[in-house]
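Taking the form predicted on its own, here's one chain by itself in structure tokens.
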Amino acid sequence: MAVQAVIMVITVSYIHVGDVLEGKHEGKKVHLRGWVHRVRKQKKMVFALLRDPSGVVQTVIKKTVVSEEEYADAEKMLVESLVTMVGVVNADSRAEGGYEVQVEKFEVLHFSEEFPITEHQSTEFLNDNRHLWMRSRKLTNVLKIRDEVFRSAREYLRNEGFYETTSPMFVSTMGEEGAELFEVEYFGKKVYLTQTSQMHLEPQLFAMEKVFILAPSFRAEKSRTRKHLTEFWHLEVEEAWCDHECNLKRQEGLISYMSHAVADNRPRELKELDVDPERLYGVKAPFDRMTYDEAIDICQKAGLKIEWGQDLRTEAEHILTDDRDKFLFVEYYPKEIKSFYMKHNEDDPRTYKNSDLLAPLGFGEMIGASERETDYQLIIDNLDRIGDDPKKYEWYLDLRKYGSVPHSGFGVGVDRLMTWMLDLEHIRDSIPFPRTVSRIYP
């Protein structure tokens, strides 16, 4: 009779900081990996603060506890040392976060050099080492914020009986009036990076009705504002059957599904970043609302030198939303200054059914939104007006020709969204590898 060998494994269960911090190990053993967060060495005992992707945890490592070699080891080790360690779990107020790990076991993994990144350093030595910077608490927390605007903006969209598709980065039309164009060499040919996708989206309307894609837009703007990426990420929605009415209501329940999903489920990170959960859950719909006219009078009662027909910058934005605590929609923008395929206003034919979305407190655009224009002729004569060449258009013209459907759409900067979410100083802040008009690096 043969005798089989049963084999046991025995696997360690690691658990994260997250857990130790909820107060769910009080008293226990656990096992934790991470990296050496912050380091402090006495004669007989060392304090370092170990960080994992759920938090920051204080443990405590005695000389008279580990072994000799273990405390060598941590005598020796630097900040983002790498480590696993074994201990208690002990409640301690004076303890960042509440708790305090009393080490029995400890190893390190791997020992780091000195890291060049210490407590007080500039913006742009912080930027260039964006690629380590991004351990810090501060990023940590806004990337896992990120995720939660991604991930609630795909929730929302797809219970409203959106799909999501893609959309090509090389194009070789214009989408948007007056941003200029990252041009390319694309095998003798020129063409552009995308700074919209909704023009290649509005073809797969007509298949699947409701459509939206996340992907990168370019902007060639050399503006060098808190506001302005020239690569940015942009969530753009493209509804049949939906009118300038129905787009603005879309907008409300999206922005309001986003923002309370980030307080609903990132509260530990808001708090470490100190914002207000209230902020976010105070974005409800209805949102204000005028029109550009409006607008443009109100600005020139504040004293800003603007005329009828341009456009609404920094200033501008300020004067109307910087005592404003809700949204705001301004309508109904001059065609001069807004592009070619937005649906024509038959109360002011000067006009398009369009509208902005400018965020509270100053925080500026966060959408540019307009019902589509559906009528061919009437998009030939916008090309017409502006100079361009309707014949670089003839497969977006098509789609006018065959079964043309009323349809609205719009395009949400998802890095602007978040700067004024968690009030930001500046918009690289929200992004993990921003690209501005001087950073291309790392």
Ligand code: 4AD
The other form holds:
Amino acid sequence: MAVQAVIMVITVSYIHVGDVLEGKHEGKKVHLRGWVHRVRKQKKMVFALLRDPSGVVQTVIKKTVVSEEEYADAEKMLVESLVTMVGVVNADSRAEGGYEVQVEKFEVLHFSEEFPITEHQSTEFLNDNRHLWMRSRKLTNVLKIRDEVFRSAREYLRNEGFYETTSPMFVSTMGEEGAELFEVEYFGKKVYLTQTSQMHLEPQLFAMEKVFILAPSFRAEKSRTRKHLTEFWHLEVEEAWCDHECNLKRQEGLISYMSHAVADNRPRELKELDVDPERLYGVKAPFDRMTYDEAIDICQKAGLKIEWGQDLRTEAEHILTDDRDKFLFVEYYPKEIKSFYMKHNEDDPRTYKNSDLLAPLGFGEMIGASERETDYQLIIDNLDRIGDDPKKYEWYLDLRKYGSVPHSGFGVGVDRLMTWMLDLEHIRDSIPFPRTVSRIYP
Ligand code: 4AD
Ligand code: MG
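To test you: the structure above is the form predicted on its own. What is the structure of the form predicted together with the named molecule?
Every component of the complex follows; first up is the chain already shown.
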């Protein structure tokens, strides 16, 4: 890169392609920079689509306008070359986006080698080249929406008086289910990557009352489905003085807020992804509700072989939500399929005061939630029933000895929520670098 070019990059005030597409600069001379998205060469002009994070705009470099050297570079450059340019913005209905930039000055800052990704490539190939494929319009838009999902979750919770905190990823006790644990060698000892941050979040509410954490959780999921990652992003919320009912309201508030924020703040990206913002504006409290008992009844009547006490898996989720356009809470699951820390339900002692939130159209479980058991002895009884050793949970059980407070909490699968929001075919397309049973590269 020439010294002069470096200085230009630093001192000139560049605009973004999106500003051009919004019509803010029609008839004006602008400075642009970015990557060559596509290039088409004719005899006396080169058409280049210029890409930056905000969009793609057509530019035209004419032999009669730019210098000989500049034109030679334009003819030589390949897709994904890095360029800067000065040009005049014209409205042009034939161009993608409705504008074209007539280039007057032009420089290639980096000549790209031949880009491996072209049209019509297999999903496998694209995923092997994820580090490059994320420049595609689809993934760029998804990643910008992902930022809004994270931002809005934090905004909602902070506005509601929650503190954001952190918790360890190396743990010595399991949080959910033994079979899904990743073991790690830790100085000669066996420890695990955490499946949930809940166990380390609960102690923190005794200090701060309302807390949340946005971090990865790890699960050795062997299932190759469109809904499972081995490393997923988990938004976990814990709230003191909050019962089961309050917990449901909190989930409705959070999910509605996040959905509306994405619709409000990322309309252009949604449009490019072909997602109707009404899908997101339609997320409103109250969500639908049914008990686990009712859910089993509906599934049985629909012909599914399922008994009371079994978990609601993919087929059941489809039966319950395929025709639904609202989120659905299923409440009061049987104790044997849920976790020991959940609150005993006096109205039906076979169940806990818990809920799963199912997305419409068979997208599956977005949230697992419960009021937490506050009684020391009841938790011991739960552990005894499932044959687990209370000794392993000594520190966690301490919380029920020193000022045990009513509280509830839940965990949102952020990548899953995005899969529903954007109507994605597979959860891996919601995250920059997906980790699944068959993928750990790049
Ligand atoms: O229902 P889960 O297992 O609940 C818990 O871990 C609780 N300790 C959370 C809490 O109360 N703080 O997981 C919560 C959510 C699920 O509803 C799902 O959305 C997501 O995490 N999830 C996954 N997402 C992607 N890939 C996986 N393998 C997932 N496993 C769970
Ligand atoms: Mg669950």
